[in-house]
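Given as structure tokens, the chain that follows is alone and in the form predicted on its own.
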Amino acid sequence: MPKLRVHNLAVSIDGYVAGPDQSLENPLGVGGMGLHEWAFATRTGHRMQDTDGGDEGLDDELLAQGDVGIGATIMGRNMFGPVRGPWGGDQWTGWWGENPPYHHPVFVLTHYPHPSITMQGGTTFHFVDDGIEAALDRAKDAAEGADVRIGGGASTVQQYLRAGLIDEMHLAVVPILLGGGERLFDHLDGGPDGYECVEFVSSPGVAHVRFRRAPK
């Protein structure tokens, strides 16, 4: 049975996945880039940036694991870009340049229709304006039996948690304090329910925690 997974979602020890004051120039907010330094330092992170080198070991293995068995990704509009309201004539095609790192269909949640955007390397951004379940149905069809990943951000993960649709979550807990921004487990009536920790491992720079939906 294909799963809906959250993978390598970096979170500060005070619970934030992005810092305060997000902007076009600072998309992850003040201090937010610090959440991802562990990933950028790995061999997999270097490969995603088309550079050589990088560290091997636990962090690299788990970062790479996030791509295994994934056939489609769902993300929120805020993760796709800084544009708000009707799209108009905007030519924004994402933060990732001409060859995004997904290489499969990506479904962007939005309240406003937008034509699909085909990029290099096999990534096509599709825009879904009729809700999270419609996006999941389309992503599952596109994944052709593989799993679907939620790329972020916090609001998108929260919506799928509230709907009880996420099967697995891998959180990378980074030892920094952001003090503000987007908290992962806000707006959930006390927190996510029905999950058990199935793995807890740590490198010198980050703790990896994997949760799975508990059997009923």
Contents of the next structure:
There are 2 protein chains.
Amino acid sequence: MPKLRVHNLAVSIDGYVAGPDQSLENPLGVGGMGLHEWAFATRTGHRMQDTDGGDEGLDDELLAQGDVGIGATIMGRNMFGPVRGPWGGDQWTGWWGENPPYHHPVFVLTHYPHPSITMQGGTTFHFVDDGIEAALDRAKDAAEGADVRIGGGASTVQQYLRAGLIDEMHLAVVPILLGGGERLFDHLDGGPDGYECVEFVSSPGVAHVRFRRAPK
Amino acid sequence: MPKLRVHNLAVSIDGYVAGPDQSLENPLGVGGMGLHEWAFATRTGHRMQDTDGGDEGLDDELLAQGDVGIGATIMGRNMFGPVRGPWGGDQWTGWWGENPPYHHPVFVLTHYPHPSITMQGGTTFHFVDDGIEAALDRAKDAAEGADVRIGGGASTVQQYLRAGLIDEMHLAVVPILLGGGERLFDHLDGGPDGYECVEFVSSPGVAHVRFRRAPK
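Same protein, different form: I have the form predicted on its own, so give me the form predicted in complex with a further copy of the same chain.
Below is the entire complex, every chain and molecule, led by the chain shown above.
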């Protein structure tokens, strides 16, 4: 059975996946970049930015694992871009340049229809306006038997957690305090019940926790 | 200068220091004991329960460090016991038996006066009903130049964090999800601003993070 997985979701010690005061200039909020420095420092992180070098080791391995066996990604609209409300023009094609680091179909949750966007390197952005289960169905079809990943952000992860649809969730706990922002474990109505920790390993800069939904 | 320190404050991945539905039978809430198993497993944890054995290693070292150089402890009333509102009788003498593992003066924050209670082994419980700063003053006097520790719980830590009075804070991040309960990083009004991570080390079961207030 293909799985729905969350990988490399970076969360601060005080529970935030983005800092306070998110804006176009500061899409991760104040201090939010500090959640991702460990990833950018790795070899996999360098490759995603089309640069050489970067550190090997645990952080790199776990970052890379997030791509293994994934055939499609689902993300929230705010992760795709800063436009809110109706789309207006079609200029915005994501934060990631002409060759996004997905290389597979990406399903963007939105309340407003938008034509698909084909990028270089195998990434196509599709826009789904009829709910998270429809998005999951389309992503599973597109993945052709491979797993589906939830790319983020917090609200999207929460919606799928609340619906009990996430099979595995890997969090990267980063030893910083953000003091505010977007909280991962919020609005869950008991959603995270029934997950057990199946892996807990740490690098000098990150504690990696992998939860799996316990069999019912 | 004597410091105000927090040690071994166990917090779940979803940010709780106690589980949901706290009660007399279940003072740590549902699942809350899972936050403390690492501590009970150590040699220091065994000694606190007057038993031999227990594991050495990182968790044991950090648990033991929480006592080093401490001359007095401050705790919230709910950590001292389950009685709410006026004290009624004087029967309750804490959760810890006749010889509590403090062995120094302990200042309990309360809105209701209560005579001091002298226990075996050097622990005396004093009850402070005129605020957190008064409690800190009294604890500092009693510590005679040594540091003062905040024993917990979450609300007490939050009050001192909000007032900017905590110098060092060691959290033990435990890879479980509690799904609800008492959240550490809440009601802070920016209180945790200005702390930097000065130590981040992990055992197989716990990620230990030590924050220090950055010089202004």
